[in-house]
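The chain below stands alone and is given in structure tokens; this is the form predicted alone.
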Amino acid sequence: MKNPRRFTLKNKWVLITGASSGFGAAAARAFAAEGAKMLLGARRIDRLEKVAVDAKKIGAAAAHFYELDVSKTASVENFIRWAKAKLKFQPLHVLVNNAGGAHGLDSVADGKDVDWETTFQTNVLGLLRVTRAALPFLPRNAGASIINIGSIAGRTTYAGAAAYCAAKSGELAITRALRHELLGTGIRVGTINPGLAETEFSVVRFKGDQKKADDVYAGMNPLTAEDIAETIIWVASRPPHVNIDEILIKPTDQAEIGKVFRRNK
């Protein structure tokens, strides 16, 4: 039996960044199953188009896509102008700030500027840019949500990930600050922080080295993109007076970063 107090997502506009793969693509499919209308952004247009097509097949009331690079202010501004035209004065009820990722696993001594800069541009400044641009379209006192995708790395640290841990700590701080800034507006703000989840995350981190990426998840059962998408839907569909501030979600096989149970292959 459906919960009558559940916030309905049917025909509500949802904006998802980093929607071409991983958590973003899975979230698009999950919102599609709810009958939502979507604005999807990412850099890889060909893959983004496929996500939009699949979303329509699943049941999305609408699924539009446009190129978005959150690391560039001009790209964010162009995307939001496009989104405004698609909204046609309708409100945006859900913003999912998913674009991000890690780049490299070098120590601070061996770190590369390009990796550090990309990490902060996407995970921190990109989050700020998109939120700033989208806020005018979020209705007040109508159950709207900003859902930021963080990481367990924002709550702890590990060798080779100084920049990534700092960036995800930044995401957590931004989320908490937004809760203060938007208090009284009725706009809900929360963060979902996954542990080990098997997506393209490690492939990107290891610059396309599939073996290194596979080794991260060897012998254990990691989270899936669908697990996180299901959690996003749950957060967005709580009654309007309920705000899920923070969720830390890990696979059962992971107690902490570096503390993982692995079965024999």
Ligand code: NDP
Contents of the next structure:
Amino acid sequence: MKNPRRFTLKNKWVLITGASSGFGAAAARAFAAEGAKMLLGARRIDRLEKVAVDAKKIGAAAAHFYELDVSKTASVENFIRWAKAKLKFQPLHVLVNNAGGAHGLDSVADGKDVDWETTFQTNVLGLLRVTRAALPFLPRNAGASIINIGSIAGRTTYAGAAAYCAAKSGELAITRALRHELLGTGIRVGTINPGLAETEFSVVRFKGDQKKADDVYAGMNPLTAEDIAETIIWVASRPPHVNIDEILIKPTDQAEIGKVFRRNK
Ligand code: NDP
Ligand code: 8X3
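Same protein, different state: after the form predicted alone, show the form predicted together with the ligand.
Starting with the chain above, the whole complex follows.
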């Protein structure tokens, strides 16, 4: 059998969670450049609208947005009902489960229930909910992909991040289990695990403290949202017989978590 060298994303429907900033917004722009059709979700509608307008300017065949809170089952179901209406019986070829993040950097001894609960509700339960709801729309044996955004934190641990590391290691386990469950359907399942990337991630983690967020990337050259978006496009555009299981992608200035090269320090 002769395999194609690339899966074309032109005119394919792509659903991205957490598309209002960071990796998700950059992924929307990157899929737009491929001429894809997009369904974008997040809680901040004003931000989503800007991303959708940009996506259309860049070349998206369609870019629709709707409010989505992955931490609430009712919101996910509502979002997928809306998505179904937009799809109009066409298949959804790419699901990017990106919504998530870390909340706080407290030790377990000082940990807050609200931070732990938000971390698991978004990174773990949100991923499960969205995947369950979206699966019926992914076509069998037609090059569809589920791309989950994990983290280097899911593959190792560091102080202050017990819940976040556990959540991202949960994301990795879900990705691997899904590959078992979907074997034979032709639906690809993979995870991209970034190291330090400068987005709104640290501002959210430190609850709006910009100084603390900036310090995370001080003197080093972090990954950008565009680096991850390009990786997502590469994964989604592999030919249908190729499944990219797991990618660990880090800035050159990061050897490991906590081992970062900083200039002028
Ligand atoms: P950002 O904070 O810039 O983006 C996070 C996105 O997730 C936003 O669009 C936000 O939208 C959305 N989101 C958060 N909570 C919810 C929710 N309950 N329902 C729906 N959407 C939600 O950070 P990044 O782009 O960096 O993060 C994207 C993913 O990458 C996350 O899963 C994060 O854990 C992971 N990651 C980040 C790394 C980094 O260093 N930046 C490294 C490794 C992984 P809104 O607030 O509008 O709902
Ligand atoms: C984000 C990367 O190193 O801040 O997942 O945990 S890290």
